[in-house]
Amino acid sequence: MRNLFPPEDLARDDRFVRVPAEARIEDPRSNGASNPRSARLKPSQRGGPDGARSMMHGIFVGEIQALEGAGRTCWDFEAGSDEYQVPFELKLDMARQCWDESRHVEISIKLSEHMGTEIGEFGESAFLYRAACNPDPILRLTGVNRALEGLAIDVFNSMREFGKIAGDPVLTFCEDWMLADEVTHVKMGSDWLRKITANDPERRTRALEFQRVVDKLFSFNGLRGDDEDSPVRLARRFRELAGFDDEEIDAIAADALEAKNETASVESVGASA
């Protein structure tokens, strides 16, 4: 087997349509129809289940795509102390979240099903996969297991919200047994680059820069925010014990509400055209 698998490669059936992140993003189902950068998701609202499911779907191909990554971790790496190299520790870290994946992927199929969606039926974005591709372990770490399972956490409470206000108790409790799985990687990314870059703080800071970039590029041009009506808010409970302190959740609700900013002033110039 071949090392560091580019996403290209990625062995998918004809049920999948690949997609780039900004199509994904911008697709008029994924938020609800009603001023979704501004609402937060309910049923209720005009386009709310069209955006629920278009969630779901979007958890489904993460699922797969994050079981690909901490797989290609267990495989790319020798056991060792090298830069490029990882703690067998680490290793049998990463199969346990294989596992976890594995199962979340089972789920969010039947959860699917429920929610009166199919596979394919929405587009899969390759990003978490490649943020997983990086040929440093530690950028791995922070780019899959701290910025993008733990954008994971917000969406699954996010999730598990609307299952409540919809009345759904299927929803609601497997958002929930999924979430503390999600926090339990996210605690093992911020775990082991405490731990591995103990001695190596320029090695840190290189790591954690990366994950902002990755959490950037994955606010949704300010979906996720801050604000209790944000279609997806930060969990900051569940993000405080996976390891993150206030600073970090403060600069990644600063990006999100940039980026709402941003998209924001992008959109009234281009009604007003």
Given for the second form:
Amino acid sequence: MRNLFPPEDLARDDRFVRVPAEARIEDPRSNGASNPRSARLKPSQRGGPDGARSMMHGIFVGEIQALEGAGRTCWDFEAGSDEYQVPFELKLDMARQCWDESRHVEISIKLSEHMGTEIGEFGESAFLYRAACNPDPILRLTGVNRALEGLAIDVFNSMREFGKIAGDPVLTFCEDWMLADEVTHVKMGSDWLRKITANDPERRTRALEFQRVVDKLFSFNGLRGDDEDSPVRLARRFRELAGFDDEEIDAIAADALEAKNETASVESVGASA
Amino acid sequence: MADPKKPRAAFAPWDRRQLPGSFDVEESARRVGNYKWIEMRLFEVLGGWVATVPELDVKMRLGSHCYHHAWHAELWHKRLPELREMNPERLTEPPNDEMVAFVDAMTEPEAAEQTIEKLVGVYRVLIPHKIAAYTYHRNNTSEITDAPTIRSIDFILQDEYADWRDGEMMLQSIITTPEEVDRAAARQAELEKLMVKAGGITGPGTIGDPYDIPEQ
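Switch from the form predicted alone to the form predicted together with the partner chain and give that structure.
Everything in the complex follows now, all chains and molecules, and the chain you saw is the first one.
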């Protein structure tokens, strides 16, 4: 089996529908006219339940890709201390993450059924796994475990809140458990980044730049934000637990706000045209 | 209650553990190094295969099993310094080149259509051999001096039996035609021949020699 398995080749059964990231984001059931992206996800909102189901499907396919990404890190890099090797203990962490992500896939399937959706009802883009293809292990770890798993913290926290508002104890219970795992995964990324780059500030800077690129890509045109009304709200407290400092969280919030403003400006130009 | 000052046997009547064992510290460390090496190769390939199998239940199961074998590797990694090997990497090695050839062949399949070949290699060849090697070690090492190794093997064997059953059931659910039976059998034979050449997980003598009859 080769190293660096490309996103195009991710193996799926016939139920799955692969779509570009833009198509997934622009799916009207997710955040279109019936569910404006400026609004917090609420059951009472028109299109709210559809938006929640769409988000749950996104979580489901995201968990599959997170599982695949962690698994590939076990395979792609030998244990060792060279630049393109990783410490033995980091590989063990990635194997542990595989188990966690497998459970998250299981939970997501059960929750999807619980919420009345099914596998393949929404499209899947391979955007998350793409970040797990970086050939530099520390950039990959930073992109996945700090940027994407950090996003997962925000998403799970938002879904947990949605479950509370909807009076759905099953959803709230499951999201709370997955949130605990995600904090662990992000902390793994934070700890390994500091440890491996302790004597290599240049590499740490490159890794953090890559993380910021991934974070910007996944600000979802402003879907994520620091406002109480953001559909996916930055979960500051949980990010702190996972090793983010205030400055880093503020930077993500600023990027998200910028993305939101850009999107609003593009949409207003489109509307006036 | 009996008089607490009354002398009791140091080994209770139900404790029949014996002092002698077949392995000295050096031999035990060598075997443990081989165990760590094969557990690493196994968790790595299970993780790598997750992205390549389309069957959703298999994909998730490989992710769970990946961690089991990583944990086994960690147990052996921690055991090596206790066996006077202060550089665990030195003994983290295959028993011979034939074992490397086996692992290379076992990890070669990648295509989405090769789930049978992937699963057969792990669950019908490698894991049965691991169970054999661990069982031999458990039953032949000193039950008193090497108790920490026995404790790890006991935990590991629980995983191995459960994973073996999971893997076999996945295979039985995927193999549905005579042609697929032939594919699975051919794959098993191919890999079993390589394993025989290697002599087992720790090389020749992995499970002792039944033809070595002790003199009366």
